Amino acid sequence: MSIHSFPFPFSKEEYAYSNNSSLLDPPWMITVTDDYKKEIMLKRKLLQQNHDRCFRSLPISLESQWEVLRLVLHQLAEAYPSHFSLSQNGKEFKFQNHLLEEEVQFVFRDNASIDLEPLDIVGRHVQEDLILMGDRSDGLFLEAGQLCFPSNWSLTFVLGMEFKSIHYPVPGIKDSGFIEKVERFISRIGPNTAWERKNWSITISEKLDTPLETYADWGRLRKEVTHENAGEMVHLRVEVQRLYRLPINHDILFSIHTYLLSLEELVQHEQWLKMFYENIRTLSSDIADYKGISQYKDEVIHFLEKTMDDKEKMIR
């Protein structure tokens, strides 16, 4: 993808954990980029090879899954009318994906009319991972998800868990009450309303799928980073995360669109280089551990400082 369309996540020259959400207008949960076909093919390959890892659901989620299916197909057709179309005749729907030359037909809320669960169907037409959180009287619970591109977490492990418990491993947020504030924020999101935030981490290589279950395959690459190869190996990983309140069942749809940018590309942007460097430099050790950066943080800083020195010498 072009560096100009990359969702650079930093606005300050110092790391600070924050909610940083903004209201979306229109409240669309999906974005189609130039990488659409490539990423959809990768998602489908992962789903075919590892379906139990990439899709999980609880029976209680089925009604909301139907709502998500209709919502996302409507949004695709409305936002990208040259790529997608959706027609309706009573409860019968016909969705056409012109980019893939595919057609999907179903009868709304008729499970016999589909071969896969509704969330599993619609997730195969969007680049985003889709998570469904049930809003119950005692909190938010992860009740279904199609997750192909996780950053070191497991859908199987968190299925059925409470929102707060999922996030307690993040350093500092349990004792500060921060996660309770975030949950209250989500619980107040109104129907048909969407909010967006950017979350970031660093990853090695251009690999989008880094689930906890395959850590042995991709985690070992962290040991291979040097200041000489950091520009090529290390990538800034940004997740554009969106939250949407379903108007009928009042559950929450959580979409995650993942973007990668190599440090070689990032340093071409003067302001991004300086801001990224300051955020990495001021990262506390516990957050660096949590984000998996500790093993090669010094190598990345060395690379960034040398790049900035070289640029200054060119100016003189």
Given for the second form:
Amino acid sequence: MSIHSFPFPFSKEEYAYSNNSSLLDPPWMITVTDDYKKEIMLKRKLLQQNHDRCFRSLPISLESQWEVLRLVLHQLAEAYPSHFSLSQNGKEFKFQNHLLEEEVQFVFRDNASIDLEPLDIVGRHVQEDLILMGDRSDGLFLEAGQLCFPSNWSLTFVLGMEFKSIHYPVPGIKDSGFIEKVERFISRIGPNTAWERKNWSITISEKLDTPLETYADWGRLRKEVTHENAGEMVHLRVEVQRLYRLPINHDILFSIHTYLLSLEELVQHEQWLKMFYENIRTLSSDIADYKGISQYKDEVIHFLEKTMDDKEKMIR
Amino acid sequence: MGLRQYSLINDPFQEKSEFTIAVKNVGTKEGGSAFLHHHVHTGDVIEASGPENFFPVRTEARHHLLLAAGIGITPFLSMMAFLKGMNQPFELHYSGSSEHECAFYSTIKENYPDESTFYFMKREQKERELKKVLEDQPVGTHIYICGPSSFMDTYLSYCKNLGYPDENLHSERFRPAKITQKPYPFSVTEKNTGKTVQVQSNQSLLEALREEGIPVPYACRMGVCGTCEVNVCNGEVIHHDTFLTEDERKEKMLTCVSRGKGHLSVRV
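Please supply the corresponding structure for the form predicted together with its partner chain (the preceding block corresponds to the form predicted alone).
Below: every chain and molecule of the assembly, starting with the one above.
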């Protein structure tokens, strides 16, 4: 990840909870970065090896999946015309991915015209994980997803669950009524409108795929962090999350683009180093536990303080 | 002509880049409908905002029952095309004063012969028949009602008495739920800016605040989406929205439709 395009998530020198969403114009759900090919290949490998873990859907989501397929292909072609093109003849669509030299053809809403479910097709052409939330009369429900790069959660576990229930484990989110406000905020998103927020956590090693199912493989790395290897091992993980109201089916598309940046790279940016340090330092213990940082928080702080000291010495 | 909302009547699945609306000429001189009927011609350019949806079809329903009166039929035209396209079971019950006065009568008869029933009869008989229809629905039926206020109030309260859960009852109003027969001017102090604004009888609090340069976000202007909510610090509010809960009304108001009595103080 180039430091120049990294979506640094902090704007204040203290950790605070917020619905830090902003309206997106144009309402594009996707971003293509330099890592496109590398990440798409990883995605497809994961899908091939563990399809059940990476793609799940309920039958009720199918119509919205079609809407997402068409929408995301449209947006790719609109946002990156030299990389993608989409042509339409009546209900027949032809999508060309020039980066991968691939072509996808389908008849809109004709299930016989495709081999995979629509969301499973379109997800293979974008770096984002794609989640569909059904907007039902009694709440938002996770009804389909293609999820290859989760940060310690399981699609299998949350499929069919209500938005609020999924988020109750977040410390303090229930008592304050915060999650209800977020849900109402989402339920108010108008057709063809998109909102973006950044969420962050930390991943040990440069690993995008950290599902709950393979925790045994990547979770143990948390114990190996020392102040000496922190710069190399510890990565700030930022999820650029976007929410979009599908105009026909009135459901919500949730896209997650995950970016990783090693602390080594992060500390090169003076301002980021300072802000990151202050945010980690002031992080409450329940949030640190929730984000899985407690185990090595002291080592990270040690590393950051030493880096700041060294920089100061160099200036002197 | 100012701001008006009209239902889109297109088939949502059609592959055309166009929106279609239907407007009944209700004949008042200053009205939006008269303007569209008499002063707008093919080729004229009209500024329009993007579509909103405050009356969505709930696809989790086991059955959809659409209840229309008069020009309240418009939102159901796109809903029926959608439901038909989705292969979901629905029925339309459409009442009007006469076949002749019934908008889209032949289109509906032609496209939805098995799903539609028309009611051109005296009110008492219509009520008897419609109530029987409402009593006799499978579990999981969602009811959608659109028409004049009195029509919607009658059938919404009847459905509630029958035990339909609120989540299964949906209605779209042409205008805010309750209309102050005679809106009075009032004044408002906005706490963050310290500005005091006069709200005239012919304008909303939202309009008055925005004219004063106080940026209140908004969307529907009908008291249904909740975007323009502000905190009420002091004063008596006359609520006209259909969005806030009773609890929220103790400290909040929607500036697009709700008004104050005398003087209010609010925080944006």
